[in-house]
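Encoded as structure tokens, the following chain is the form predicted on its own, with no partner shown.
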Amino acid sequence: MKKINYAVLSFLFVIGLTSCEKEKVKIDYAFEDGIFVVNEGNWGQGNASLSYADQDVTKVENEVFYNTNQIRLGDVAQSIGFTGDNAYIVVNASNKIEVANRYTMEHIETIAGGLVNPRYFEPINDYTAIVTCWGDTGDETDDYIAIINTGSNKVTGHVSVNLGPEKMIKNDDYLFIAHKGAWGTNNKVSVYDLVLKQITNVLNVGDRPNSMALTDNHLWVLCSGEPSWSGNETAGQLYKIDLNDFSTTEVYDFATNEHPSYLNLDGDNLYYYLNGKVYQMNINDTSLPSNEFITYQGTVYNMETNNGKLYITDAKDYVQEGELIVFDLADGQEKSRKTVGIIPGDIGFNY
């Protein structure tokens, strides 16, 4: 009988392990390096969902949150944000945020306390995020921002703000909050000092500020104006605000019946949507563009730019499944379109 040399076997075992370790490659996570689309779903029906696409929108997987966890998102998914390894899906009418691993979409926990009509999520640092909240929509004085500890995933505080806080954008020690006005109307941008942890300035802009962009030393604020159905129609406006002293350096006026939305920045160009057309404006231009860059006739529910591409979500008739469409900003040509969920809105770039 041959004797077993256990020393040799141990050596070979270690060599084998070492070899395996050398052959390890980066794990290909299911939802890394792509795009999440937040599908609101219909009010009161609890049919919100999350879709995932690759950067070029050549393939799409729908219902990724439900398929991973067998849990429904809830009623009216509003937006998505990221910090660390986690994704935070804000579910407006359900008054909660669903927390999941951003790469696997495995559910971690639900943030439910301290959120009334939450809207948008903005990470501040490794352990803090801020969420805009409308509060009770019947009360125009109870709007606030919720402070989230992203370590414990708890709401740790509130700061009262103007009516209808919506999208936010961070620049150094300041957070800018656009106040579109919830179910009412507003014309403010709040400046929240992240060091002092308080609102230090409230800037007057045009009616219904809906989106913002940052360049080197300026904040751009796009205001849609009051719509005709309000009975007090006002023109859309684009504000250029100096970040040194928060003064308005330029106001670009649209026609009274023009109500632009979805301001984005890619490189040195601003993009916005108006009446079935996407317009491109260089940040050094002294007037609004007269010719469109892209024509898109549909029910545009959101528009985002990223890495030389423009993404549009089309809500169709708000009942059937919508679409995600991608354009190349180099030539303005449509590159792909795919079916997503019902009422696709916010887009999260998981890069």
Given for the second form:
Amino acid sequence: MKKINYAVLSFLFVIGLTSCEKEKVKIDYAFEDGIFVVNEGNWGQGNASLSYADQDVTKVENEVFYNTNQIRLGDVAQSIGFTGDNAYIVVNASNKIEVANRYTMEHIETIAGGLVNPRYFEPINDYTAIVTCWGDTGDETDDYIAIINTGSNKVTGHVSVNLGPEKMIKNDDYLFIAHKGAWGTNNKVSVYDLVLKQITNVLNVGDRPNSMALTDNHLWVLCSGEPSWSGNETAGQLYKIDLNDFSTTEVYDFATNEHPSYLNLDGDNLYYYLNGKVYQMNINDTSLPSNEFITYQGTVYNMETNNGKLYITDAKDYVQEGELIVFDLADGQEKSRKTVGIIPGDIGFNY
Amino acid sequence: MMKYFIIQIILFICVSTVWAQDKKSKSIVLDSVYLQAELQSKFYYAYDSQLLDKDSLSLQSLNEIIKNQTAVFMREYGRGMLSSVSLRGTGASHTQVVWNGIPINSILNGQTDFNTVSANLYDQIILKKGGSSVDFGSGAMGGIVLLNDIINYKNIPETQLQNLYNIGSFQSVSNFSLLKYANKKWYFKTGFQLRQSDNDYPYIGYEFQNDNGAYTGLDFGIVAGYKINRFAQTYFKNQNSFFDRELSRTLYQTSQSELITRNNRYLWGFVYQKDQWTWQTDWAYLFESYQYFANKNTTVADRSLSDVYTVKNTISYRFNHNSHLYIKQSFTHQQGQSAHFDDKKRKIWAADFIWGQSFVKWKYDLKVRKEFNKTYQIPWIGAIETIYNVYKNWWLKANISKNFRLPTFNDLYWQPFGNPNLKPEKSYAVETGIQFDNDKNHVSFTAYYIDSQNLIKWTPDNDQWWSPKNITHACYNGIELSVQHRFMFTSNQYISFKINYTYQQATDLLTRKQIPYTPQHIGLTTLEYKYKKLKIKYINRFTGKIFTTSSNTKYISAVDLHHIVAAYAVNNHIQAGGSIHNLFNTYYETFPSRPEPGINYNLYINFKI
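To test you: the structure above is the form predicted on its own. What is the structure of the form predicted in complex with its partner chain?
Full assembly next; the chain just shown is listed first.
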């Protein structure tokens, strides 16, 4: 009896050991297969944070950057980007980028010089990335994109651009930069030629272009239009631009009081958000959808699709932890929601 | 006669509400300051009020004075930076600061910045908790802070000169000069103060310092009084301040910004008193301007300014020894403009009626106020205040009041998000307390409840643009305890201790959570030892944890601070002293990622002729 006991015990012990080991392996690559949520935090309070969730949002770990490094991320974390093994977390009000291993979140270094109001990070090749920067928000002429050497993690150059560069999207030849307008307003998309390494075209689009999507031959630009408080309200617009000659193929107009945002592409469908509703539009459709795909009540702060799923971040009242919600694009049903950090915004897909 | 005279002066200056029925004969033998204090507390007899001590000469701003003497929470964006008071858990714009009877909170943002107010200039500073809209109109929902200049004629002409020089850590220097002259017919006072600091204190536990926090402040004031005859007197008061400061960085954000604040205040008044009648008229003009530089190296500034004109008339009649009637009427014209809105105006007309009676063991006051304005429906407000002598030196106090706050110009007109359709906030407050006083002891215990509705809050809409709305319904309740005792060893040696404790709940009734940035526990313990010409005071201040999220999940940790203040009177003319603040070099903040300084020192020398 005793022997059996010992056998069982030792067996359990071995299992215990192996599982421990497995755990350990897993810890090494703790952040390999899921999504990061960048929580902006409140301006001036330095309470930005990073959350990590699996793709189905069944489990969330908050404060992963702080927990791994015992370093606070800083003031207003704006976005996250990846290149090679590294994650780049852009911290807007702290004027810096925190570089960490994308799988372990171990801090590598801080890029601090040459960044004034940095917004988004986009790698353009193995050793270079571009960061949109507003410069001094009181100066509407000092906006630029910073060129970053991702080997040395230094800002190596900068190119002046139009007011308010924000989100970027790229294909093999070009990087497109949407100029939402920072604290002012703008209606441009800059085209940065990846070979010539300069801006070769500036496209006119609707007011406040806030998000973009790329299909084989087209760039889609969603413009929210001027809000009602501006005193000069304009309709939201969806621009479809031909990638061969940058001519406007089609403009889809919303109603004057409609200001859509968060354009995403998943498969052949475009998704955007408008007044508490998510709309789905096939890229071959000839008009804007009239019926919503998903209804969502809350303080939507960002929406992104990936791999057949749609993610919404909800900032609630902005002074408490927000939520990450995932919907299945197959049926439009909410699958899960979890509490993340304060003012959850950008989402980084780490797979 | 003297006593009666002082009563009269204070009444006129403080826009009091009750005829002091000073029945205690001992007051006569006390010096005039003490007498005034006692009387002042009688005007707010039904409330928890406190005369703040101005003897701590190393304390300069109103923020420091309140922090070191009361268990009241002061919000501060770092040393010398924007600072506001939170009375009974209410917001920064729910405490009205009153300068010689005139409310001075900014009409643009509804607040007074307590670090810009230099305490030395005033003769008397009183903190009164509890609703006070019925006395001072908009804003006084949590309480009031009174800054008073007291006109004191002297039968024998008297000249007083004072110069107070302070030097402290972080290259801090200040100099205050005062000249006073009084005779039978004239009173004159002028004060001038310069405050300056590099304010570059190191952040404890970090490699950097408060590198954009320097400030310079200039204050200048004049008070003049003239007794025309036995019945009439006239006075003029003026106070000016200029405060130029860089705005501190945070732990995670550098700063290059700068704020220049300017205030000019003028008051002219006339009082006529004969027999049972009193008539008083006050004419005031207040000017304020803010210049905010996002980048101090440029000349690009956001400028806002306001002008406020007030005319106030009070007629009172004393029917007999125990009842009185007051009728007050005032007209205020407010005008403001900023980089975010054009010239806006607001006119308010107000009328007050006060009826009160005093008996041997109790007294009461009934107050009603109505304000009229073209744009808003301002509710009728009122208060019932009473005190009852339960047994010997034990007094039972109670008051109930209705209060309100008008939306500020920023709330209404800020382009593009201001909301011109805002309504006034309103609140109901009830308070009861028991108080015991004798020569060596003071005990008071107060419990209160405030229900505030239509509170204005800036909230984001669907498109993430923030605008103000009347959406919050909150309740504030708590208790305040104060115990003081003095052990007299000999006539010139004593130890006294004072314990103040505040427990306050500020609940958002929608979420049922504590409103962020409001601690629940505040404690202040002071121990004072006096031996002949030496006085040493030990101050311990405890602030409980402060929630920073509406879900009450994150907070600033509780902190315990210790200070030592010492003063030595070299002779009748020279006093020297100093203080050590934050004795144990504790890291603390009242606002997230805005550290306050560690251990720091201050020395002063005060000449008085």
